[in-house]
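First, one chain by itself in structure tokens, the form predicted alone.
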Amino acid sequence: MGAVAQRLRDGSGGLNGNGAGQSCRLTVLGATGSIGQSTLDLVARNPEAFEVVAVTAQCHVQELAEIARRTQAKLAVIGDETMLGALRDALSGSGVRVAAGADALVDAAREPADCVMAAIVGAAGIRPTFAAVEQGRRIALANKECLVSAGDVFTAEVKRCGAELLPVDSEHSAAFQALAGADADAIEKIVLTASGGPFRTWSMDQLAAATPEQALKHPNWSMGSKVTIDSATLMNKGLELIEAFHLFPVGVDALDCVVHPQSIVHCLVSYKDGSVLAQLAPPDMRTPIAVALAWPRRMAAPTEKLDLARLGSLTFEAPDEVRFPALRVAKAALRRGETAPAVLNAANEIAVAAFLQKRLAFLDIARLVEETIDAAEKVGAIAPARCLEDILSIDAAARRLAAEQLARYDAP
């Protein structure tokens, strides 16, 4: 099955999954963020199924330091060095160890654990997720930035640590159900679906004056700023493209996305024989968290019922690769291969920075990325990677040609 949950088949893993009885030893790396915040939630429904041994933020102290104290975390990092003296007044007397920096985010990784939640945004995700496969143990793995950065190095590096992975986006997880383990020759194509975020039926006038206020305004989904801007411009569903390349045993011309406004049918596998099974749930990313700690078991998650009488309908559509450019750059990444992808996501993450700083208009976000590509083929910083410092030099490669491109933009 691709790069994804190797051992999961024995039935092992997942909630208890330190032995009869015992609960499930879980590092949350990004606690403050919506996918950590998501995860204590069923982490509070379940306390006798979870002990948490390590918790991370990047500059959230006082948010981190509650989520500290309510789970009775052995490790509370920070990642901004600067903040610790303020994590550790705000945990004095609770007995929670405290740290902080990148390498402290790293250290926090490699606790002994049986799982591991990656929902470190950006690249700054990567280094963390590889320290947490070295200990092969299951990943839970929400970071886009180790599949799409880091795919063959990152995949490479699961199968040799004899790892879990896992995958939290809900398309992901909807495909890995939807799969079961089926043999790769029997499958025909898998498609990803998008809701089209909030500017699905906006004219290319409309587009070109879109705010990130409007951008912010997902009709579906809460997630945190840099995602939603990604869904605004279809960019999140190339990456996820990218992803499931590397996640599961297809060949790129069998990887496909639709529009579906109602976020209800997450992934749809195609098999030889004509079948075609779809995974559906309500808009939660509790479901797919779900999934990941627990699996091959299931457990109980506060998810909306879903009613499809009450729905009545559900659509579909083709994606708009004309008014949604992002979606056919980032499928010009995955065909070009090597660290184009790496190039990508880097731009990437520059160019919505600059939109919510309102440096750059919305449009000119693929058309920013596409540049730097561009740019990065002329200087050869595509090519092939070996490893993870290949992948992080080449990242910050991308991102000094974007700030570049950038400046073009920024001028007068």
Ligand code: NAD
Contents of the next structure:
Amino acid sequence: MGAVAQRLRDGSGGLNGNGAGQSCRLTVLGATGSIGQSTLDLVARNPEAFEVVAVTAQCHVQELAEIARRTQAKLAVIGDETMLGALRDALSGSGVRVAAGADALVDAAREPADCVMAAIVGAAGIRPTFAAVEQGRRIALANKECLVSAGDVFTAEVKRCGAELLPVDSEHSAAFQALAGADADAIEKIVLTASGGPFRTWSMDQLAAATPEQALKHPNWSMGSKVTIDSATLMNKGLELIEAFHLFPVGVDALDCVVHPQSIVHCLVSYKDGSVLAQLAPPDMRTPIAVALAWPRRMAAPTEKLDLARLGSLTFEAPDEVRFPALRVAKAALRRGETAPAVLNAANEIAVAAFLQKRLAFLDIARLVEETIDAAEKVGAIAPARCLEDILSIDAAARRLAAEQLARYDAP
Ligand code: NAD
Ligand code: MG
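Show the form predicted in complex with this ligand, please, because up to now only the form predicted alone has appeared in this conversation.
What follows is the whole complex; the chain from before opens it.
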């Protein structure tokens, strides 16, 4: 717990991340994604402040090549090895080095840089992010799976390597700002907000028939498809509670969430003296990304300015764990501890992919995840993890168990 790097509390680091007043050498893992593009938008608006080192993507080769040319990156890496030739062709004459494959993504994370934006989606981001941690970098962490699946192993590695961890997930960025380095014993509660997603007011019958197209229409946020589906099931909030547990120096009982449909307040920190500090901002990921890139300073972000009078009201309600059982399942995994959150995450990745392919009904996402955790418990796969390899092998085992469960479901 409490992994947000100590160095931040003494005010070191910042936009000029190498501390010498020069530009920040930045690597963007997952550069073609929603977070990657928002990051590069900020970079483009602050050309003197950043120097792009490496950019990566899984399969969008033309987009990656265009990003590499535009940012004058030194290295472009595509995860899908079959696309190396296409990437080489697209970047010929540009001077950008190219590479492909899972190991090349890890090498990209090791390139000399001041800051690494970890914005690969899913457990696929774990190995590259660990590699950046090993180099003692500042990590702007969007990839929540590192904390959900690898939790204590990840935070121990951050500490061991002297890396700096800055949360990019909006609620955790908000908590980080509202905590402002407070002592653990001063904190009463950390409450993350959830928009409630597109199905906040839907009945069980409506949820049973919810389609991917409907689930992908998030009312407030524009995000990649995986996290958008997780927002519709509220699994995202469950993953975020696990994330918060590993980032901040509080126990499970001091973590909670509340539904706030306007997505203006991102987190509330209650102190023992009765004060509650909240962070507010319009729902635009460029704000938390800017916080992570510039910390402890601030940089401009071209976001809409908050106008409370125009908004009129901010509302809050308790989450409904009957209609949104994923939240209950995730909370149980957090309390179970050990590798339960890694199994939860892997099973959820399988379930969300199946839902997007119309092989699984919306309400069966949480069911499949819960069944996979039960199956993992039975075979002794929920156990302490000592190292990254333990995590990766549990992740693979959980995917196999989830696939076995999935075979028992009829397509909706
Ligand atoms: P996205 O789907 O838009 O982009 C994902 C990026 O990862 C792409 O560049 C893609 O090429 C790359 N990628 C996908 N699969 C890969 C693989 N197997 N190996 C290597 N690279 C791969 O995702 P996103 O919405 O930008 O989310 C990125 C991460 O940030 C996720 O962990 C998500 O939970 C987290 N996050 C996102 C938001 C948001 O607003 N989008 C908010 C909070 C947290
Ligand atoms: Mg979030």
